[in-house]
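One chain comes next, on its own, written out as structure tokens in the form predicted on its own.
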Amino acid sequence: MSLSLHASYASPADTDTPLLVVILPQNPLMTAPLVAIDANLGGAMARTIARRDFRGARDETLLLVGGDSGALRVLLVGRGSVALTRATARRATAIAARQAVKLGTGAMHVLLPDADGEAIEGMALGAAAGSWEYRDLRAPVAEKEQRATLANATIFMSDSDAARTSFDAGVAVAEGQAIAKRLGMMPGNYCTPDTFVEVGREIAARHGMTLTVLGRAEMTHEGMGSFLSVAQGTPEEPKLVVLEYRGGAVDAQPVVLIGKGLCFDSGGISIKPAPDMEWMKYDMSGAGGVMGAMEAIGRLKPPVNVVGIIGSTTNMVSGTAVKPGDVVRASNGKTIEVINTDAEGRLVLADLLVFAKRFHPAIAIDAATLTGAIVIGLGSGAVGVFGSDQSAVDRVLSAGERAGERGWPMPMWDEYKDQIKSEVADLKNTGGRAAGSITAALFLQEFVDGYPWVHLDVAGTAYSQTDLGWIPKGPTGTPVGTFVEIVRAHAR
């Protein structure tokens, strides 16, 4: 992450900064901290609020110019009338960071006068989210056009252990989201299955985790015919990557996080339409989320065991690609009729879910950009949440709410299973357009054995094809926050 985050216990009014951000609610009042800041502005803030030139609506901003010392600029940012939460603090701070990037201030200080621990964590996340850019493949900007990169963000907070713990948690999750977003933004010719091995190796070395990598030969030995059928059409070596964090007792059951890692999805022989196919570089977002979560967990060091499993390959068209009508055998012995080669993510996840059983999960959660159907049903506002255990589903929904990655529970009624019955195999990999996200989840359930399981369909939330205001179009960092929150809850 290019942004350095800092905490400050000093008085905002006495701090020298190129940009002081003040986050205020709807219809703000001039409280004592604001009056102290306003003294350096000659009363401009009080006049602005009295005239209702700034009303504190969500995402509203107003820039005031300061003097030659103290705060050179003061940016007022509205958070609206909703309750102060981690998510609302994150959004307002991200709006501020985006403005700081445009102004080229290089640094900013952020004050949210009534911030509690949740809000402090959200401010750290928001500063990182709003300032994040992917510039790895761009030519340098001409010197006369350059603006200072937002390199430092400082958050004002109370001098307490609780505040420091919240701040550190925000930094940890932000670092994890930066990894997930970078992996998502990388083009398919840069982000390959080997990239996940490299990133996994770096995370393992940084945090003392165990790394295991399976290639095509090892997966063949494991009987992973479902996963390997997707990799038939590419010369790239598919990879199954496992990261093990051991923070709990030796015999404690781990939380297992599972991610779909299709570095590019052409649809295979059931090829996708050409328009917008470039967005299919994001079909690895579930795997990116696992990698980001393991980075955050390594930094947080919770007293719990966590296993991250990702399966990565590319789904390509070639003379060796799996064909519609082919039957493949998963590692639990079940046979699958491949009706549509573009329903490939569930074929990868099937063998990952079987593989997960060896770790005896306390709970297993998979995340995948699995279906377009979930985008039709829920749009970009919610993660589709499916599960075989209502208690586990409720825990994940609560984790997503805390993380600002809201989910919505979806049905998994037996009646839908008729759609994935096959005449030549144990089941088929798609049940058609109707209830497509539900039948995909029911397909995955066939490979879950003996452990609580939840499936997250993040096709509408892991990336955005439009600017969301608080972050630009592209990767969102979902589901890193949800993964981390379920681990934190499990550790309590």
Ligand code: BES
Given for the second form:
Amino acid sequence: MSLSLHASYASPADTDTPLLVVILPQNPLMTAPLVAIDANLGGAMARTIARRDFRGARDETLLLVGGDSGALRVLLVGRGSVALTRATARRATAIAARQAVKLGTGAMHVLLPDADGEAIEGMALGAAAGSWEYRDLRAPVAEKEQRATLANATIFMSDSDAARTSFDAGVAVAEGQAIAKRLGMMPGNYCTPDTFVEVGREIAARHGMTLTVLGRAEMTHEGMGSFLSVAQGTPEEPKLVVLEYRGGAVDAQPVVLIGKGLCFDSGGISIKPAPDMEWMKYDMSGAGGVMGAMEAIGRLKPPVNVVGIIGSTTNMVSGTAVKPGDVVRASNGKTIEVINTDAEGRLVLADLLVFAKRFHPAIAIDAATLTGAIVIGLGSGAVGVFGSDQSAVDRVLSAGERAGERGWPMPMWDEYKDQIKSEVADLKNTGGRAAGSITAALFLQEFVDGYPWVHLDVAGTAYSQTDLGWIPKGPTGTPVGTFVEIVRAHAR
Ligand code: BES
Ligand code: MN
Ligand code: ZN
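Next, report the structure of the form predicted in complex with the ligand; the form predicted on its own has already been given.
Expanding to the full complex; the earlier chain stays at the top.
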């Protein structure tokens, strides 16, 4: 992450800064801290609010000219009339950070009066989200045209251990999301299965985790014919990467996080239409989310055991590619008729879910950009949440709510299973257009054995094809926050 986040216990009115951001609710009142800041502005803030030029609506901003010292500029940002949560604080701070980037102030200080722990965490996340950029592959901007990038964001908070803990948690998750976003944004010729090995190795080295890597030979040995059928059309080595974080008792069952890592999904022989196909570089967002979560967990050091498992390959068209009608065998012995080679994510996840069993998960959660149908159903507003263990589903839903990555429960009734019955094999990999996200989840369930499991379909939420206002189009960082919250809840 290029942004440095800092905490300040000082008085905002006495702080020198190129940009002071003040986040205010709908119809704000001039409370004491605001009056103190306003002294340096000659009362401009009070007049602006009295004239209703700034009303504090969600996403509303107004830039005031500051003094020669203290705050050189003051940006008022509205957070609307909704309750103050991590998500609302994050959104307002992200809006501020995007403005700071445009203004080229280089730094900003953020005040959210009466911020609690949740708000502080949200502010750290928002500052990172709003200033995030992917510049790795672009020529540097000419010196004379360059505006300073936002390098420092400082959050005003009370001088307490609780506030510091919240701030540190925000920074940890922000760092994790930066990893997930970078991997998502990287084109398919840069982000390859080997990239997941490299990133995994870096995370393992930084935080003392164990790294295990399986290639084609090892996966063949494990009998992972389902995963390997997707990888048979690409000369790239597929990789299964495992990161083990041991923060709990030696015998404590781990939380297992599983991610779909398709570095590009052309659809294979059942090739996708050309328009928008370039967005399929994001088809590794589940795996990116696992990597990001492991980074955050390495920083947070919760007293639990966590295992991250990702399966990475590229779904390509070639003379060696798997064909519609082929039957493959997964590592639990089940046979699968491949009706559509574009339903490849579930083929990769099948073997990962079987593999997960050896870690004796207390709970396993997979994340995958699995179906276009979930984009139709829920758009960018909610993660599709599936699972047969209601208590596990409920825990994941509340984790997502706390993280500001809302999920919505989807049914997995037996009646839908008829759609994935095959004439020649135990299962087929597609069940037609109707209830496409549900039949995909039911397919996955066939490979879950002996542990509570939840599936997150993040196809509509891990990246956005439009600017969402608080973050630009591109990767969102979902589901890093949800994963981290599940682990934190497990530690309590
Ligand atoms: N990666 C896609 C799902 C996807 C679609 C993610 C759009 C993000 C945006 C997945 O591999 C896929 O192609 N699914 C097919 C399944 C179908 C063939 C049963 C789909 O959703 O069309
Ligand atoms: Mn596909
Ligand atoms: Zn896919």
